[in-house]
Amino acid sequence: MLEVEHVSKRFEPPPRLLRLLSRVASPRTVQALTDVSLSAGRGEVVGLVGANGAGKTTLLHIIAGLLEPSSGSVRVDGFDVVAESLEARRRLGLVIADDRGFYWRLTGMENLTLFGVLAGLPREEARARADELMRQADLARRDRMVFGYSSGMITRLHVARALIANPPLLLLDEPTRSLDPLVSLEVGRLVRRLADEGHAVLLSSHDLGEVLKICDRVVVVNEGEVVLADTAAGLRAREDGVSGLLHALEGAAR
């Protein structure tokens, strides 16, 4: 379903004269990813774990077609995300944990219906799909405007929006960030259920405990490189050692 092969990403600074007209994060070349390979199959949740700044979001943006890799390739359901970007994007949904992205004075149902129409669904089909996803995401109050949603409800609505066209691949960028433990558990159950229904899920997180509960396999990244890849069961057997590794990674990122 998802195949990431030897992906690297460099961010080059603009020419010296243009730096006078623009703000840049670094005046030097930044190597964000180096030779990253991973895969995710249907019915599988793969965790992408690392400290803040490890390169997780950059990788998800490359998979989603928002950035191009400097080298390597990414294929979604057999389609290259650069050479066949439209077909690849049709087969994935991206979730970024953020309160933005919805029309706050529309209801959740109205938002999902709108995004369904924008995705190319006929209006009645979009409304039926929105109704199905509202129930699937446990958002029973279809008449509540989004500005009245809690953080957990917003996160579940983001997941529902990513699923509006029923893509086989779901990319989640720290969906439980800033959520309380109970709501995080609810979101985790939703992710697991989606995988059990046949979706492939790539879940980015810096929370090892969350990943070990939800995921089938785990890939640990540090400074843009894969430093460890194993099954969740294998990591649970050595959880203390991996926790120590992640603490060390967090210290290196500060």
The other form holds:
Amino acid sequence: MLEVEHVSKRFEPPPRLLRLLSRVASPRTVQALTDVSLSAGRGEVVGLVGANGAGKTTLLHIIAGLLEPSSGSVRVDGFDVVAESLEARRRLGLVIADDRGFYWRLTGMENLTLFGVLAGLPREEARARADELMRQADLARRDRMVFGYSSGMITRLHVARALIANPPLLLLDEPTRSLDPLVSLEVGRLVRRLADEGHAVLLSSHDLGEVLKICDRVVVVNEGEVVLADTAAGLRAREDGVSGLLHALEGAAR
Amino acid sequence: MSALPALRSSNRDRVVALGRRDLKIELSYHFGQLMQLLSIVFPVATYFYIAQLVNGSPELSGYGGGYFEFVLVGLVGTTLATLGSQMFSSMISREQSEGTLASILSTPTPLWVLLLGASLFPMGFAVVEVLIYLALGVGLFGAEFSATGLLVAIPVAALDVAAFAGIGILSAAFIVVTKRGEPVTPLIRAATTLFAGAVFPIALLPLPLQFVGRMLPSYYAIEGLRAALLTDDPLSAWDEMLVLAVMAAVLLPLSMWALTKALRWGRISGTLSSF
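Moving on from the form predicted alone, please list the structure of the form predicted in complex with the partner chain.
Then the entire complex follows, led off by the chain already shown.
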């Protein structure tokens, strides 16, 4: 379902003229990803673990078509995310780690319906699906505009949006961010259930315990490079378990 | 879940959904648009009284002779030019600042559908504005227009918006790259007022400045609207329609190319969502 092959991403400073027009985040070249390869099949949850700035979000954005890789290729269900972007995007749902991303002057229900139609559902079907997801996400107050939502509610709305058209690939960038432990647990169960239904899931998280519990395989990235890739069972079976994984992360960070 | 679900919404559904989004957002601010519509009465009334001073000027003889009708059509032309030039840059600017640009661009929606959907509400609102201009002018201040001319004015207005939409999409491309400082709309409004004959005939300008006016789509739009609405031969607007059609045919593909390049640059540089 998802094949990432030798992806590198380098952010170059923009040309001088553009730097005159607008200040840029960094005037230097930043190597965000180097030769990253991974895959996720249907029914599989792959965890992407790494410290802040390791390149997890960059990779997810490349897969979602929001960034272009400098080299390498990404295919979703056989479609290249750059050359066949519309077809690739039809097949994925993205949860972004951002409190923004919704129309704050619309209700959650209106947002979900809109994104359902944009994802390809007929309006009535999008409304029915949005209604169902609002209930599942425990967002019962359907008349409330998004600007009245808490961070946790926005995160749940993000998850609901990713599921609106039931895409075969789900990209979840820290989906349990801002959630209380009980709801995080519920999201974990939901991710596992989605995989059992046949979705492929790529999940980025800081929570190693959560990743080892939910995921089938784990990929650890550090400074844009894959430093460890193994099955969750394999990692759990290691004598040093989670502490060994933490050690690997720390070692990579040094 | 083993296969891709059947996705049957058409691009028409998407365009309508985007138009409905903008309508709901605007209606959530209860007074914003209402005040804008009410404010139309002020320029109309102001120019009505200025017209009492300048009626009968020989420069107006080719336009039916009445300054009020002349300037009312100029205001309509300026409204349409502003609409075309700012609707897309406003959309991009808003989507960037609210963080929804990434959300929208991660959906399988073609770029042209996003642009068309984003234009629905502003175009509908501009039609209401234009109708208010004309209703106030005719109903309250006694302006006179040819009824046949109103029919001819519709394609002139549509071509005007199409030509300016090209400029508007170029402006949106600029916003994608620079984030702020949309340079086109204020310039278009000012240039239309000064050079394109919105409030006085460009024959009063020095020759080099008349040449500048003739480079602007708004000159042909306003001249076309005046030919349709103020003269005995509305079909004489044909020449202006032709020029506007050529401008639209050049500007629209050029601007789409520029916006596609700008979005690609955003994807390469990682600045798509920043503002």
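The model shown is predicted, which means the values in this text are computed figures rather than measured ones. Numbering follows the first chain given and starts at 1. Think of the rigid core as the biggest set of C-alphas that the two forms share within 1.5 Å after superposition.
Core-based superposition between these two forms puts the Cα shift at Leu133 at 3.3 Å.
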